Structure formats: structure tokens, C-alpha cells
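To begin, one chain is listed below as C-alpha cells, in the form predicted alone.
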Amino acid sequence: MTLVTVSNLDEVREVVNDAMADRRQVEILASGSKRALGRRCSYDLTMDLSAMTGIIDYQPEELVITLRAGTPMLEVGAALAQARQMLAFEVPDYSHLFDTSGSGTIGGVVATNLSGPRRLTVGAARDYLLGFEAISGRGEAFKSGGRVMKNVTGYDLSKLMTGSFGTLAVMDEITLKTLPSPETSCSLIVEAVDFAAAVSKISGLFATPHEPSSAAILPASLAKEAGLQESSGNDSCVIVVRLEGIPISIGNRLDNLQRLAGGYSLEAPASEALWAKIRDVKLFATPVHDVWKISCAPTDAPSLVKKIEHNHEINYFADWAGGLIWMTSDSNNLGHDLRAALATLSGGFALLVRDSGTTRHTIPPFQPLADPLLALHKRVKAAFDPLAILNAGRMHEGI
């Protein structure tokens, strides 16, 4: 396969125009940290964006940063940390799941819409993308948004491009909103008799005015592996609720939540280490089995897990107050049963994140789309990339 390295959007446009003329398909790549996420796209050449790197403009006082698409996340994190700021959607690092080095680039984060535990309360990556410049699969330059948030009429291309996995256009000069980092944090650890009770208890805690920022649920066995105190029963679960802010506020909120729910607290270093394990799915680093990411209504999550446990030996934990379930098993049929179970509930999707063998050859990694939604995706693809030049088939067959 041919590898072409580009350093700016003019060179990207040349590659795309040549590919259209020769009817060749192009894989878009920077660090390659997320190459194993989703389907293997069809391509005749690889366009390497790793030279499109660097911070173009960062104004901490304006809470805005503009970066080249190939800028490594380590560089982004260091610049933000120096100004005591952060990307609020808490970018996860799945390198240990994919056996890759490095945590990827900002372009890859935006292209995949990766968002961590704080998404529950602050939103996803797409909610912080202010603007970008890009080359479409037509070889046309376009841009969207700017460096401020404002209400406009017309298409919200930032929302459309985020999570499109490079199937619509090649982005650069990505502008994101930043937020101040919390001064400190802690976690409240509370036991629940089972998964359903944990979901209910979290709902009650989030109904208070004490502003938790994240909530996860770990079954007893997994909680022990994570270094938490042992639970009292095999079906019991451990609730992890994160509080962030200034010390005096956290102390007051923690006291109030403990009066309601009991439990004990983890101070900042231990709390941050635990949330890193949850965010990056480090709890499933080994053994190397398939790992599925399931999104559903929190109230449906306990029923879904019970259905799956009837036929499979699984490990699982939940983030986003139960709305996101991470599940692993050595069964190649897990995905089929997950999607069948979701179909009986109020909705949701199951995404194959790590394929330990050949699972992606027997089941689509992305949740198949209903016919009307698939038709809409095809129309959008045709509008931006009519010859299917860019990352063809990365998300769904034929798109």
C-alpha cells in the first residue's frame, strides 16, 4: 500500500483530487492509535496526517484553543495543564486495549467523539468543538464555526463531523472550548445490594443539589480488583461518585451525601487513580478478550446485564450513572446476544471496541442502523464524499 504524508490542507486536497481521478480509496491516519476501532476500511493508499501538528493559538483567558489535527494528546494535555485548564469531556486513552503506544491525536479524538466519565454532566467532545477547516471527499475546502460560541442558523457541521470517523472530510485547525481544571476532587464510595439498587441510589444522589460530576458502578469482584474495600455479598455492587471543585465546597457536599448514603471517601490522589482506570477501561486490560461498549437507558442496564448473564460468563462495570456499560467475555457470540437484548428494551447500541480475534468478521463492530437512518447516512456520505474516497466502510458497509 502507498503511504502519502501531508503537512497542510492544500496537500490533502491534492491527494483527494488524485484519488478521485484514479478511483482510489484513502485511509486517513495520524498516530494510528484508533485504527482498530470500528471496521477495517477499504483503501488503496494511506494519508498520514502526523506532520500536521502544533498548537496554532491558545488563549487561556478566552477558554479557547486551536490545534492542528495531528497534535498528540500528550502535547495538548501538557499545554492545558500549564494553564490549569482541561478538555472538560475527559478524553479516554484506550492504547492498552489496542496495544498501541501513545494516546493519539486531537484529530482522532474529534473524529471518534471519544468522551470520558465527565460526559454525564458536561457533555461530549462534539459539544466543545467550536470550529474547524477541512477538505471534503469532493476535494473541496470548507470550514465551520469559529473561535466563539454563538447561535447561528444553518447546518451545525461541527456536530456532524465529530464522530464521523473520517468518512466525510479531513479536518485541520480544530478549535475547542476549554474549561478551568477543578482545584481538587474526591470520591464517595457506597455499597449497594445489587446493580439495580446501585442505579436507583445514584439517581437519588444526583437529584440532590450537591453536584456530583461522575458516577460509576463496579460489581463486587471488580471493585476488589480496583483496590476498593471488599463488599458484603456476591451480587453487591460498589458505587463511585466523584465530586470536583474547591476544597471547602467538596467537603460540604461530601458530608451531605454521606449523611444520605453512608459510605467512605477517597481523597484526590486515590480518587484520580480510580477514575483513570474507569475512564481508560484499564480494568479490562487483561485477559485479552473482546470488549464491548454498550449505551442504554440507566434504568434498562440491570435488565440487560441479567439477560446476558444467563448465557455468558462476563465481567462488566458501568459508567455514566449506569448509562454506559463496559462488558468483556471470551465468547464470540456475546455481541449477537447483546444486540438482541437491546432490541427488547427501550433502545441503545453495542459497539465492539476491542476484537481479541476474529469477531469483527462475524458481526459489525458498529450497531447496525435502521433502514431510514442508514438511508440518511448514505445521503450525507454522498453529499460530502460521493465516490467513497475517505475511510470507506469504516463505520458501516457501503458508507
Contents of the next structure:
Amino acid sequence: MTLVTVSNLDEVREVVNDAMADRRQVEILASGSKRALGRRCSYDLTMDLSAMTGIIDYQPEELVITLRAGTPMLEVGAALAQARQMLAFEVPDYSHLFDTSGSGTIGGVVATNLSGPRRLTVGAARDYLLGFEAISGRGEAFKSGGRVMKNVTGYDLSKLMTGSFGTLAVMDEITLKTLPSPETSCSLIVEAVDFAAAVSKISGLFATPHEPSSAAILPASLAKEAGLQESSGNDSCVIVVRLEGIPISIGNRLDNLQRLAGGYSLEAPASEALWAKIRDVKLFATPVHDVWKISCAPTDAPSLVKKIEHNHEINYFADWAGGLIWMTSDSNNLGHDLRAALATLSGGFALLVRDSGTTRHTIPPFQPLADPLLALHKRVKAAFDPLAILNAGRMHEGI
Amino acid sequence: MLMPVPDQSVIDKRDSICAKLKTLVPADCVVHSPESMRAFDADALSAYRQLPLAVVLPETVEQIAELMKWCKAAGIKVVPRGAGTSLSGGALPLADAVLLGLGKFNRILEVDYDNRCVVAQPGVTNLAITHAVQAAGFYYAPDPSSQIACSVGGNVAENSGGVHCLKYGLTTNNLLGIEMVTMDGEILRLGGKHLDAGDYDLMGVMTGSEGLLGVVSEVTLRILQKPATQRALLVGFDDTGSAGKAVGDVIAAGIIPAGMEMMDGLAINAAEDFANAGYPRSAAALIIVELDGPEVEVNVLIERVEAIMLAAGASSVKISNSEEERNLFWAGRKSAFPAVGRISPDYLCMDGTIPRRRLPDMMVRMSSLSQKYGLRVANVFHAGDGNLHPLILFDANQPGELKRAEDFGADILRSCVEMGGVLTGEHGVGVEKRDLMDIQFTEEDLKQQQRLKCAFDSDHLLNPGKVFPQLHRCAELGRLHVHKGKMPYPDIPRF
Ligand SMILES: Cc1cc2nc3c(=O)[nH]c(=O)nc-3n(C[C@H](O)[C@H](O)[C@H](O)COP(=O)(O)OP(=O)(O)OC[C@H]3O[C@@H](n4cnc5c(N)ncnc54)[C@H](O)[C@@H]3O)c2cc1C
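Having seen the form predicted alone, could you give me the form predicted in complex with the partner chain?
Full assembly next; the chain just shown is listed first.
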């Protein structure tokens, strides 16, 4: 396979034009940290964006940063930290799951729409992309959005590009909204009899004005491995609720929530370390099996897990107040059963994140789309990439 | 404003079309007498009026689907309409199009406190969502000033914001799911009570698509707990430049207020005459900053903001010490539009966004344009996010003044783009800004947007004549030009 390194959108366009003429399919790659995500396809050519790096413009008081697509997340994080700002959706690092190193590039983060624990309260990567420039699979340059926070001019193609896994266009000059980092944070740790009780306790905590920023649920065994105090009674789950903000506010909110729910607190360093593990799915020791990511309504999560536990030996934990479940197992057919179970609930999806063997050959990693939604997806793909040149087949067959 | 030439052959068939429509929806859901259609002939951009071919007010999603299917087959255009409060003419009827009103979709279907969301029909008003959940301490965050009237379906179509979207986001950031009907009559569900399905974010592109991609037939909205405390500061400045800088200083200090609004001298005085809110009449600029959250936090942040304002040269600072006082601070701002309506027979409300640091330049530009056109302008800004609402004062009874006001407005929007901003921050393009799109976008940008449109509506039947200055046929847009003459590649029509 040929590797072509490009350093700007003009060169990207040239590669795409050549590929159109020769009918060659192109893989879009930057650092490759998430290459294992999605369907496995073969391409004629790999276009490497990792040379397209650098921060073009960063105005902290405007809450706006514009960067080249291949800028490493380490560099982005450092620049933001210097101005005490952040990408509020918390970029996760899945290198642990993929046996890779490096935390990826901003282009990869946007293309995969991956977000961390704070997604629950402040939104996903898709909520922070303000604009971009790109070359479509037609070999044409176009832009959408802008470099300001509030903009409804024309279709919001930023939403479409986020999470499209490079199947529509090759982006550069990515503009994102930034936010000030919280001055400090802490966690409240509360026990619950079981998963269902944990979800309902969290609902209770969110029905107060005490503003938790994230909430996760760990089975007692995982909680113990993560270094949390061992449960005294017969509680099987541990709830972790994060509070962020200025110190006086956190102290006050922690007191209030503790009065309601009991439990004990974790100070900033321990709390931050725990949330990083939750964010990066490092609670599963060394994953040797498949890892699935399931998103559903929080209150559906307990019955989903119960159903699956009936037939499969699983290890799991939940984030997003129960609405995100990470599940690992060496059991066959887990994906089928997950999707079948979701269909009986109020909706959701199961994505195969880590494939430890050949699971992808037996089940599509992305949840299949039913017609007419599939047909619409294909028309959208064709509107940007009619010859299916860019990352074709990465998400769904033909898409 | 030139609208697409109506298709006379459709208009000639009006009677038989109305008869057919009555078989698709209950007969009393079709409105076709000119007198009763008057109520639908414009939205809040009332300078433009047009009677539709017929008004259809369906009652079920299946009826919408049947209607769309038939219109598609018969080649008849459809204009969706919520509450008709659009300020950009998005819901302006067309003489050869069915106006599809969502007014009968007025029920809240589910309140789900445990998952913190509400499922509602699109015709429910924005404020009704908050009313339905406030007893349990919840509210729906996006709060356009039109919230007592505008519909949540219209909010999705326009991606509406409000004074609190600086901290809580626009509609798109508070929307979890939609059900929609395509021009082909297909009913699709996108999103739901879960987050971030691993598909193309079609709900994201539907949001803000101004009724051009599909009809929203149901919404699932995220609700939040009301903050424990809300307090506001009212800050006067003697010059707008320092005021603009102060706004940036607050954000640079790591504070994101719930809202941060600014008004200029003319707006301050009009509002004060109207509302007696205690605004400093001699100030050149007024900033309202609202902070919300736990009481201890708000009290600390109020002090920090006050210090920042004084350091930036504020000439007066007042801090609200009661809900009554906080509401009074807002009373002037919230009545700014009607207040300006009293000092001028007519006004045009513009809606561009600029990078916040360009605010002082923009003020200078606006006053020189004001001189050039001989028209006054009052300014109300969502300063926190750089969204401007200049109100251009004119008298429609004076020959030529409307045109002059429109030209003035176009120049302001041109300046917004020139300063690195955009044509519209929250009111939408509609017909009002349609012909200015090429200031911000290249032809290729606009063509790519229309290709997306073609994926949803291959015959341009849904709300045509809005948003895009030029309509290209989908077959033409889909054509490919393969470069370098490497292969004698035939042009491929895609759609
Ligand atoms: C006094 C006043 C103050 C305002 N303040 C604000 C403000 O603070 N912030 C703000 O953002 N806006 C504001 N607006 C603008 C307006 O209220 C919003 O754009 C609102 O969301 C429009 O909703 P509507 O139901 O009235 O939609 P309509 O005016 O009926 O329609 C607007 C557009 O949406 C489409 N549409 C409507 N319903 C649907 C549907 N169900 N499916 C598909 N397409 C649909 C229409 O075709 C049209 O293009 C204000 C307007 C007024 C008159």
C-alpha cells in the first residue's frame, strides 16, 4: 500500500483528484491512534495528515481555537492549559484499549466524536466544533461554520463532519470552542445495593441544584481495584459523582449532596486520577477481550445489563449517569445480544470498540442502520464523496 | 426580494389540489379561503407577505407523511410553519406551495425526570416546556425572547438561542432526539434518550436547517435543574470601547456568566423611558451580567466581576440584592425591541456575529454607516458571544427609507463578515439574508450545502427560495469533473 504525506489542503485535493481519476480508495490517517475503530477495509492508498500540525489562532478571551487537523492532542492540551482552558467534552485516550501509544490528533478526535465523562452535562465534541475547511471526496474545497461562537448561517455541516470518521471530506483549519478549566474538583463516593438503585440515586442527585458534572457507576469489584474503600455491607455498586468549580462552591455542594446521599469524598488529586481512568476505560485491567461501548437511556441500563448477564460472563462499568456502559467479555455473540436487547428498550446503540480477534468478521462494529435511514446515509455520503474514495466502508458497507 | 416564479400550472389546479388535500387530512384541517389564510401570510418579517396555495394543519405524523408523499409525487412545494415568529422570513408562504402548519401538534408527550428529558410535539411553545417541569425544579434552558409564542419545532429549525445560551448553549446543544418526516414521506427517528449514536449526526444538520431538509414531528429535549441562585450586575460605561473590553476581561478571568448583554446609549434611553429600570441614562454603554449557581459561588463571582468592571473603567455598578431587583435590571433589556418601536415608526432588527474583540471597531463602523445612510441605529448585543442586534430606525411611509434601511443592514452584515464574523447568529438566513450568502460563502461552499439538501429533497420541493441565493438542479450539482484528463470519465449524475 502506498503512503502519501500531505502538508496542506492543496496537496489533499491533488491526492483526491488523482484518486478520482484512477478510481483508487484512500485511507485518511493522522497518528493512527484510533485506526482499530470501525470496519476493517483495505485501501489502495494511505493519506497521512500527521504533518499538518500547528495552532493557527488561539484567542483565550474569545473562547476560540483554530488548529491544523494533524495537531497532536498533547500540543493542544498544553496550549490550552497555559491559558487555563480546556476542551470541555474531555478528550478520551483509548490507547490502552488499542494497544497503541499516543493520544491522537485533533482531527481524529473530531472525526470520531469521542467525548469523556463531562459529556453528560456539557456536550460532546460535536457541540464544540465551530467550523472547518475541507476537501470533499469530489476533490473540491469548501468550508462551513466560522470562528465565532454563535452562528446559524447555512447548514451546520460541523455536526455532520463530527463523527463521520473521515468518510465525507478531509478537514483542516478546525475551529473549536474552548472553556475555562474548573479551578478545582472533587468526588463524592456513595454505595448502592445494585445497578438499578445506583441509577435511581443518581437521578435523585441530578434533581437538585448542586450541579454534578459527571456520574459513574462501578461494580464493587472494579471499585476495589480502582483503590476505593471496600464496601462494608452487601452493596454491590459504587457511585462516583464529580463536582467542579471554585473551591467554596464545591465544598458547599459536596456538603449538600452528602447530606442527601451519605458517602465520603475524594480530594482533587485522587478524584482526577479516578476520572481519568473512567474516561480512558482503564478500569478494565489489561483488556484481553472485546470491549463494547453501549449508549442508552440511563434508566434502561440496569435491565440491559441484567439481560446480558443472564447469558454472558461480563465485566462492566457505567458513565454518563448510567447512559454509557463499557462492557468486556470473551463470550461469543455478545454484540448480537446487546443489539437485540437494546431493540426491546427505548433505543440506543452498541459499538464494538476493541476487537481482540475477528469479531468484526461476524458482526458489524457500528450498529447497522435500517432503511430508510441507511438509504439517506448513502445519499449523504454520495453528496460529499460520490465515488466512495474517502475511508470508504469504515462505518458501514459503502459508507 | 425576488422569490422563485410561482408555477402557474399549479395555481390553476388549486381547487382540485384542495379537494385532494381533504382526502389526506380531515377536511377541516385544510384552510383555503383567502380571508382565513390571511393569518398565515407572513411570519415576523412582516414586510414580506404572500398568500399560500392552501394551508394544511395535520393532526398526526401519518397525515404529514401522506401529505408529503402526495406533494412529492405531484411536484407540489411545501413550506413548514411553526408559530410564525421567524424574523428572517423562513416561514414566508409561496403562492404555489402548501403551507404545512404544525399548530395542532401541541401536546407534551412525556416528562421523564429520571432521564432528565421531555418528549414533545413540535407545535408546543418553548415556554410550555419549562412550565411543564418547573414544579419539580427543572427548566428548558434555551430561552429566545419570543419564548411565549415560538414553537419548539421552529426552535429546532432555526437553532434558536437566548440570553442564556452563553452558558447553556443553543437549541442544538439541548436537543436529544427528533422524529422527522422527509419530503419522500418517510418517518425517521434520530437520536433519543441516549447520547451520540454512531451514525452521521443528521439530527445536528436538521437543527438550523430552516425547514429545508424535513419536517420535525417530535422532539426530545434535555431539561436542567434550576440554579439555586441568580444575581445580576448593571454596569455603566462612558465609552463603548472599554465596555467591549470589559466583556472579554470577564471571560479571560475564567468566568462564564449565565448571560452577558450590552446596550448602547440610544437603546439605554429608549429602554429606560419604557421600563424605568434605573438604567444610567448618560452612559454610552450598559452591560448586564447575570451569574447563577450555588449562592456561595454566585456571591464570590459577583465580587470578581465587579472588580473586573471597575478595573476596566466602569462609571457605575449596581448589584441586584433581590429577585425583584434582578428582574428590574432585565426589564429594560427585555423590552428593548418594543421600546425602540416607540421612538421610531419602524425598525429593522439585524443579527450578525463578530469576534468579540472587534466590538469597538464595529461601533465605530456603525456610527459612520449611520451617518452615511442618514438613519439612526440602536444597539442591543448578546455581548458574551459577540452576537449583535443593531436596530435600524426608519419610517416606511417615507419613500425610499425601507430600501435605505435594508442597504444599511446589508452593510452592517458585510462588516460582520469582514471582521471575521458571520451573517446570522440566531435568527436564520430565510429570505432576509439569502442574497447576502455569497459574502460569507464561496460558490463551492454553497453548492456543497445544496448537495446535502439534494440528499434529503431531490426536487427542491421543501421551502424553496429560502437560504440559498441560487437554486441549482440536483443533477447539475451531482455532476463530477474528473481532472487531469487521466480517464475519459463520463459525468456522473448522482441524484
Ligand atoms: C419578538 C421576537 C423575539 C425573538 N427573539 C429571539 C431570540 O432571542 N433568539 C432567537 O434565536 N430567535 C428569536 N426570535 C426569532 C424566532 O422566534 C425563532 O426563530 C423561533 O425559533 C421561530 O419559531 P416559530 O415556531 O415561530 O417558527 P416559524 O417562524 O413558524 O418558522 C421558522 C422556520 O422554521 C421552519 N419550521 C417551523 N416549524 C418547523 C417544523 N416543525 N419542522 C421543520 N421546519 C419548521 C419554517 O419553515 C421556517 O423556516 C424572535 C422573534 C420575535 C418575533
